[in-house]
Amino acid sequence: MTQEVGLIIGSIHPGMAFNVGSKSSLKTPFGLPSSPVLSVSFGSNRVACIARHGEDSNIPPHAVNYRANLWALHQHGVRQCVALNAVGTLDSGFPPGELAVPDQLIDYTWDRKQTFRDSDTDELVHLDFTEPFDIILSERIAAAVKAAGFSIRSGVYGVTQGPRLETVAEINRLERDGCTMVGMTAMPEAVLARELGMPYAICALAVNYAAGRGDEGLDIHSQMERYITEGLGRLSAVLDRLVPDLCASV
């Protein structure tokens, strides 16, 4: 199975209905990935597909196998990367149930793998990330979000450790770096990609108000069914139209 575009579904996947082809497990150097390299087809097009948080979603972010996922999709074949992430939404004009491509990053993780290059054997590279998402892809993913009919919005997406959710004074700060959503698997995510010549980008759908924004009488998880349930049709559709896309230009 070798594809050269690549999917990475992250929390909201099980209530997507994938037509998976097969599926290729494969041990990589950083050991097993989240899931088998799934083969998903969008009408005659087919695309190389990771679960991030496992196929039965039991993997917390802080846990994710973020190198063995990168280079199992890359060993497949994938040169061109979209992620699909949920995320907490800070900023009034982007409520839940809305998508967006995010177009900076602020990581405050700690303690995750962020290269491939961990040995003192390897060549020691300063990798620029100044963009750490693909400008090229982003601007695809927001056409085919476009194009589908809805709206679409860039903004600063805040990488944190989980699995916890944020503190009201947590967000605030988030707030006050110029975080628009919040998110927990974005990093490493971004700059292993990045390390393998790989464009990657993500295409977001807000799923609740962070701490302390909103007032819509639902507690958190509500928020996060009620919006995860609305939010499939749009992510279906913007991928109908968005794989055909990037599947003709490689």
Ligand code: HPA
The other form holds:
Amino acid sequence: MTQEVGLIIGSIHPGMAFNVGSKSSLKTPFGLPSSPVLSVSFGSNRVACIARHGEDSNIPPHAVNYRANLWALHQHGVRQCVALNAVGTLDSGFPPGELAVPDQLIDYTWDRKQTFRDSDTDELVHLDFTEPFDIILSERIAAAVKAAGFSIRSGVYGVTQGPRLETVAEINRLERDGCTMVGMTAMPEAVLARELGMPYAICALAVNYAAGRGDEGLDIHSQMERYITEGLGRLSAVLDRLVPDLCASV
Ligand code: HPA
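Please give the other form, namely the form predicted together with hypoxanthine, since only the form predicted alone has been shown so far.
Below is the entire complex, every chain and molecule, led by the chain shown above.
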């Protein structure tokens, strides 16, 4: 069955109580995706879902086969894609536990495949990436977050290489650059979706204060554990509103 709404789920995947129907393992010209494409139902609607870090959560951000993931979803009939990303926050106005829809990004990653067109015979294209996230899809995510009764932020997503977390000096630099949040996976996911012509936007859950920020009294890993657990209910409530809305319009 063709499923036109796609979901890419990051580190919060293991906690999501999804109702998974079929699983299809698609090999792509770029290799294997992180997981089979899972058909997940939300009431009467089904979406095609990939677990970004694998079904066993063992693929680190720099080793994710982003090209295979996006290609597999597209092959599966996905025509718009929502990503759920855990992020660290640099902004005390966006504390851990809260949700954001980033409106810009800065890419600090390196050595990741950023294009499907890497052969000499492909036409040279300089993709327009002025707006890295689809504006309409972002607005619909924000509307679903509000409808679920939560506040929503926006801001700049700084994409770091990982898999280690950042130093305080690196976070200071990201702040000077204008980043609101930091994560490791928005790139090259966003640009590959753009290359496929697939609207793509992120619903980010802040799961910790970035290095040297906040006064939680908890180390970063304890914050992550706590806020991922707390955020799961929020994300489910958002998806329960968002998925029917998106499925009704494709
Ligand atoms: N840094 C980078 N990526 C992250 C963080 C962080 O603090 N938290 C969740 N993903």
